[in-house]
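The form predicted alone is given below as one chain in structure tokens.
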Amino acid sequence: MDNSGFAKAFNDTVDICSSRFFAPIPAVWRIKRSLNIGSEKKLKESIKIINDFAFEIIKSKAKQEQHDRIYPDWRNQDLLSRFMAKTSSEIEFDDESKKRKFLRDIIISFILAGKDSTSTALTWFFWLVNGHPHCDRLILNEVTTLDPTFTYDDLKSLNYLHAALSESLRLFPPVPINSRLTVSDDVWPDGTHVSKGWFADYSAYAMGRMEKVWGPDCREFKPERWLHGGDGVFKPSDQFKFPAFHCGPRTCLGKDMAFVQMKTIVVALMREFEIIAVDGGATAEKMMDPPYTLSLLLKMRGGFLVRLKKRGFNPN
């Protein structure tokens, strides 16, 4: 995030293609999309930053690779390194050009992946905590038990905080709609016919509040739900009811590493600070109409001002 520019012309571009879908009248941007004008202008000019941004990193990444076949170092092996590895062996391209343009989508893919949607989840989830004094207490006592320097495992052993982080994005998945595009004419198991070229969408905001997928109390937050019996050991939900990181073959690469990156977020933040949530939190009455601003992400309309107040104690 050190370059402000990118971070800019990303969020931009994901704001315009956004609006895209909510056109009313979908031939004005594409009108102004062949004149080059407004919008649609912005975001060539956007998509031009991110890409020469994604190149850089690719650039950088092939200096590294040479390096390292002379000095090794497993530390830079990270995920796009790996990628570039896989290319280079087992993938085979017409020219330098189409493999750079890969990767740069390899690039893209992760950071939108990424980027918001952790950030998101976490703002609904303290959101909905503030709600909830009595899942704070609960999440506090877990989280104060771990050493300051907490493994993987020590993580992966925080049930309930996991029940409330899968809690919240049942009830606010940071995608809430998804769309696939059918390539051929196709039955579904219920009998459905759809044919080549329909647009097959799915809600998980809408499926997290239908009763008879989650029973009579979907619309409320409740973490037990995610716990087995009076052991207090979470229990995963079938995935096609649960779709908030997709299902079956098209399952999220990195729902692991989201929830590591969530759990340590809470962590740290948990231990230190009492966050307190400016407008109350998810109240009966706010959870009716939740406070939400719809483009690809879920987000919260306005942000989400808190009040942060450190803990007047040492956990450890």
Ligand code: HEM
Given for the second form:
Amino acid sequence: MDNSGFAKAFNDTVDICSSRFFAPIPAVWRIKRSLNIGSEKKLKESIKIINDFAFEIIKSKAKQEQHDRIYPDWRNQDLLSRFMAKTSSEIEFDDESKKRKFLRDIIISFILAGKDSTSTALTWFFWLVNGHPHCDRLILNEVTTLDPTFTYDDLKSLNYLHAALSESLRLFPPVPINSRLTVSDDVWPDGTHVSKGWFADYSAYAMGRMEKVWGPDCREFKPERWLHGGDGVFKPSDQFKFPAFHCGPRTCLGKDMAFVQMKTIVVALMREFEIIAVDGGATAEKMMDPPYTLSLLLKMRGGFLVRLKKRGFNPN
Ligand code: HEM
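Same protein, different state: after the form predicted alone, show the form predicted together with this ligand.
Time for the whole complex; same chain goes first.
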């Protein structure tokens, strides 16, 4: 199967699952599921495509590992290799099929967690930067100081870019609402009582726009708020104030990887191209009524249309 078949099945699955979440009458999708019709039939078919794709990855990785035992090559070592090594040496499974299903679920979890979250974050980032030319200039100044063969450590030196990405995630967190189910009765530190079986939701989107939390300029895009101290060095926020990556023991495992990915893409794109938003980017007026559409992720309505203009200079 080609990657596009998998990508379509993956997108369809996410869309159908999130439509269940927002369904006004949940009984409707449950009936469709039991009769195997409509969107629920499609969901079942899409899940099969995704599972087959993940099993194919495991099969080809296992083949490569066999080859690597004779001709070791460190470049073939990736996250899946690590999980495969752990499942062989440290985790016991009743049979081979349970082990394959475990690895399949790991692959799908990482694709689900890391694929659209990062691209959604970058969409809002470029939209915001387009509407704030002084930020665009400051980021460009910073990224053009890097050598074309920049390293992981070089990316860490991009303080302004890190601040701008964090500011963008504050205003447009890709996971805008999150939910937890209470497993037993509890009383929160502020005295709120929650009973077993209740859902406790929080909205990172709303929290990022609360004056009480971020001050009177909370609706403005100001990367500088992450650089207070006057030394130009990025200052992280308390995770409970900034829950774009969730917080506590189940915080996003890919947070650092996400910043590396986002910075790499921004550096690579901005050095080569001027990115011009067709709608002009985030003007003050549009910031009051942002063009979002709600699914599991906070996507931009209609996608983000841009023109790319090749830069007429070699930054180095
Ligand atoms: C800007 C990009 C990203 C954002 C905003 C983000 C956000 C989040 C959030 C809010 C959660 C908590 C979900 C929940 O428990 O309900 C989460 C969990 C997770 N994320 Fe990310 N994520 C991003 C990128 C990534 C990447 C690139 C990876 C890895 C490739 C990743 C891997 C994970 C994993 C494995 C979990 C589950 C952690 C656990 O339950 O213990 N994420 N992420």
